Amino acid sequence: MSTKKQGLSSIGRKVLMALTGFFLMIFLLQHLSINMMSVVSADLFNNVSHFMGANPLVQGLLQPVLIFSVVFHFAWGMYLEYQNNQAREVKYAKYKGSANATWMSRNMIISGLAVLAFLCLHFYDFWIPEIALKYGEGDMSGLIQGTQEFRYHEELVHKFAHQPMRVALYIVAFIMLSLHLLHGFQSAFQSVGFNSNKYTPIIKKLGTAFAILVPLGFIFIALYHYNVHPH
């Protein structure tokens, strides 16, 4: 009886991890789509950014859910890794990890912590200044001071065009995100019970494409603004 309960509990923990992972992957696509607009049109990027930043549904509901999902996903992931290490019957001295699993699956904590460190930098660069401006200074207009132009595109360009070290950090972070997603994408589907001989190979290919193309898109945006705009 206790073994069965423990098994169900383990499955439940993995499902929670997978669900937050799905939500964060959807957010990555949405975030990439908006940021890619900065390459196509400054006005389009500004208008969409202002809509997202001023929309009460986004700010009052989706943003808190996103922050909770980020904190929960990483904290829960470290907890599950700790639980796995405690329950492992084979000692590290005898455990040949490379013979049983890929580097990505054996080092999800390392890649996850690297991504978490990047998120802290990203919050420092964009989210915290935005919150301080809107709720600290009460400026909800989104305009450059003294003008009628939105500030979002200018702020994005400034971070990359004049900060080569920051661009390098972003590139490294997105490479680590790619490594994290190479295992995490497929693992999320397995955790919710989606595992079949017919569709699993397709999921693997989709996961590989997602893990490469999405981080590559963010890297392209950073390099574009660094190279196109004068330093």
Contents of the next structure:
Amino acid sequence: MSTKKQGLSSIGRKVLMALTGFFLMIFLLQHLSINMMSVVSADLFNNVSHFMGANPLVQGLLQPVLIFSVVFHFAWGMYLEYQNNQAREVKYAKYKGSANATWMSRNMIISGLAVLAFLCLHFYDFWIPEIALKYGEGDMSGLIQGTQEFRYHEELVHKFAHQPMRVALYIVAFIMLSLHLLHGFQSAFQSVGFNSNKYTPIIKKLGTAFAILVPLGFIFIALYHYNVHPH
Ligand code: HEM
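The structure above corresponds to the form predicted on its own; please provide the structure of the form predicted in complex with ligand HEM.
Entire complex below, previous chain first.
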């Protein structure tokens, strides 16, 4: 069997991981920006959330692409890990220097699984009640119904205010997200073949900044809503 062919297809597999990863990182920035508005002004947050929730382009195109990216990124990541494990068993004796790469990919799988577990909780918290309200009976327990269009801020506060367990779980998840991004950001650039003496060091620094600042922003939002609102 030709090793060249194997090499190419393995790069191809990584490109798909990187492309969905890029999309998810852009989503994270967008999600953080909108959530930050909940700290600045309840009205602004409600208006933007309502726009996102009602806009046909967001709902009909971006949301399906997002769901596809999350599912694909997870399933493909697991598949690549399985394939790496198979290959490692064969190659281990030859390439002992691969121990470091093994540790990195272990780290990605563990942090990735933690983020996935978080997403299950997160969907239970916000997304399922939202979908049920929009397309179903609209009367799920745990969902506060204010005036329909302006309930978003109220719901968000309700989830975090004086809820130490939920806030703690979210914070652990954001730290795992940070670990995932610390490797994932620059690795995605590598996988699409971006390699330059001039720009690669800048991308690595940018990746570190992104991986620390974005999860920190989410931590700030969770802590803010935990603390600021009286019962
Ligand atoms: C304090 C931090 C966060 C808050 C307060 C928050 C809040 C929300 C809210 C209110 C929604 C529902 C939007 C709707 O009305 O449909 C939502 C959806 C979602 N969140 Fe978060 N989120 C946080 C962090 C995160 C993180 C770190 C991730 C990813 C790792 C994430 C991924 C998602 C996804 C995939 C959706 C579904 C998007 C959609 O509506 O299509 N969230 N979040």
